[in-house]
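Below you'll find only one chain, the form predicted on its own, shown as structure tokens.
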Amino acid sequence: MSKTRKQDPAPTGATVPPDPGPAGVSRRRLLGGVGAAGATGLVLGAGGGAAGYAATRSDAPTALTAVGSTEAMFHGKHQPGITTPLQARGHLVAFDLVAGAGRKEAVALMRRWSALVRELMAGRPAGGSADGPGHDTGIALDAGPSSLTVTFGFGRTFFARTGLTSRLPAALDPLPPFSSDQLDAKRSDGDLWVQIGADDALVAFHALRAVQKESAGTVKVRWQMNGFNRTPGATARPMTARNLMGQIDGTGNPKPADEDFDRRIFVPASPGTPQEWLEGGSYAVVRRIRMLLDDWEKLPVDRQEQVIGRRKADGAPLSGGSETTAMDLDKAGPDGRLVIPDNAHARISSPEKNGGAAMLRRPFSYHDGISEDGTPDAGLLFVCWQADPFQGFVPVQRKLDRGDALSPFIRHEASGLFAVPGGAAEGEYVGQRLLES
């Protein structure tokens, strides 16, 4: 280990030059030398930070990265943030129309609204101009479009308060109760819904200020909840995300390249109809899914694989192969009994004990600190699309509800239900076959 080299101190109101180095370091000899002088650098204090940052800064223009340069489409047959990839920053914020607030309000604040997202979309800033933040809060100034995405729905108590009732869609229905919910109403519900997600925190944070501001008047927050994912590039290969249990989660989702995909997935044209305007839309379930972390983790690893059914390193199934490989659900070992036990999460979830049911899960992480009992407020901000969700969502959950393994490691502490309408054409606004029909 060096030791730290003691200096002199300077005489009164003298300076201190840094110590510049050898002439041309390079990046990669400075940032080595720092884990093994690394004390010596905190003894050189402001001036030898302020070297080290002019050393290692280059103030020439360089081309952003595949995460910052990724631009997702705001216009399109469906809403950005369904089928885009996991993101590793997400918001979602549940309003509520104030008082005296009706469709006339709906109409102009939807207006708003798009024409706010197709500009952060596009990486451009909010009102302002490509040189200058504007009216912007110019807290996404610096960065590029981050595959930024932002999805729009509507809940039940939306018609009502836009005497649009006659084209509440049936599948709007409130959810049936289950035996793990503990919600909260003041966390649950709303008359609208925005997801936001992005490959980067600054740029997710800022859209969801300009949704904020640019609602002002007409709406009013609800409920909002702050979740994260993994970063793209943050593994050597790209694989399915883990969950804060340490599992990989979503191998069994519906791939866009199935040929259902589309009529599991998306409301189908149904002319005449009170869901004709959502043709191309999708039905949103939105659960907090508290998960009991100090209990999970006294599990070995080889009981949390039981209780899951799948392998905790790399997702295979317990009947064997890789993680894409198909669960063998009648495989038993040498003592007779089921490799993937009776109960495990991954065969009561499994499409083939649910009649083909099907959601495409598209969740966030959170952490909300610790509760007052000293346990960790995380868990799982649960997403999940579907073209019905009482072909989808609730016939599984209704499955996990009778006997799911992982039950009693996790709680339902909000819920939620919306409907999401298809994407916005070119001079269009989103929801605009509703509001308009």
Contents of the next structure:
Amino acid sequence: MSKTRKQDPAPTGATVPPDPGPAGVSRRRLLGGVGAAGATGLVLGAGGGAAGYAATRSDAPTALTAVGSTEAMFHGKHQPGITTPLQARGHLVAFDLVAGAGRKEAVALMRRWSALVRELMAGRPAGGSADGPGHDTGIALDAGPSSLTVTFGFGRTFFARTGLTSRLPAALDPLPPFSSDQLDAKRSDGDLWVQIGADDALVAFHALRAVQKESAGTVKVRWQMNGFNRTPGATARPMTARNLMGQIDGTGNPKPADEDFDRRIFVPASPGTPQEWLEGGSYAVVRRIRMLLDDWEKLPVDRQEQVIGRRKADGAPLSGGSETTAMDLDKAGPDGRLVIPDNAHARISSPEKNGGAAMLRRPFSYHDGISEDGTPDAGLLFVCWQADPFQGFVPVQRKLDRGDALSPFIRHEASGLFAVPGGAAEGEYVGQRLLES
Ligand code: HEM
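Let's see the other form, the form predicted together with ligand HEM, since the form predicted on its own is already up.
Complete assembly follows, chain above in first position.
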């Protein structure tokens, strides 16, 4: 999926060794007029401080670090941004087709978006003439591809608007309501969904602006959410990420090396069915889950660990071992009580307790400032991937809804379900197999 090695292994993606040296960088823009500025940033980083700006300025091109030079592949069996390792920055955006826009306009948009994203993911500027309306904003000049991925999905409402209801898969039925839902309809659902991720904030924002500009006149933004994860290289060794509650989050995820990974995450070939076009695709469930951090942070660490069923420091199950040791759900302590409590989040959500139901959780954290009540508006932009949401997210969330020890500390505030087509082959645009079926 990506051309250079990433440091954060979860979720994993196929990688090949870095392509070091100025030759690799020249593929991008450093040999152009902006090369000096790109190199300057690197020299300053090494030289340590703004005071040295003039003194350390150098016009000699320098290799990008692995963070900047890593490139995810646009073409492939699956779209990028599903098994790609978590990125440091993310934008989730849902769009609705404007009145009067139908299939023809949707085809043209997906063509334009695909052509644009292929360029951006390779670290090249958006097309268009230098001074025309389509010209590049310049926001990502000097930066490498920085693991940029852009992933496209279709919501249930897209099918009626484009006259494609015969292609609407049953798995796009609306998610059932859950008793603890406090959903905001304005920040939920949408005809089209775009997930943008990159290891650099400017590269991610550049892609967001370019995608929005390219869509003008065909769709309008319904909602947008912005998130983040740990920056690659911030930890001394590659490790599973932490969320804003401080927990190691992602341990139990299915791994691409698992024998049944593809079957659980990607839609299989299904000739003659309404989801034939979705082969190699997946379903994304998106939930904005607010964390009630003021309440959570009042809990002593041992109570926090009981809520999850894993140790906070290293993610090991309370039944013992290290992060990767399987949970022993039957183990009792000297007092005869289960060491991983009955209502612990990791117990209730485990595939073992849900008839094998599994999903690939690939979230971003978010922080949108302070709410009117003075508490942080922060939490998880929970994104999970599965071959069928009614075999993955739905049964697990039903169970969590009934008795998860984490429930008093979280609030589901927005929701979306999107069918994400397989990757575009060379010469194809994303969604072509649906839109031209
Ligand atoms: C803010 C909300 C949430 C937080 C903070 C959270 C946190 C965690 C943590 C710390 C773990 C243990 C480590 C790991 O295996 O990743 C975990 C496991 C898991 N969570 Fe969540 N979670 C949240 C919401 C959800 C939701 C909504 C679902 C799905 C409906 C879910 C499904 C799972 C699953 C499937 C596991 C793995 C269980 C296993 O394999 O044993 N989580 N979660």
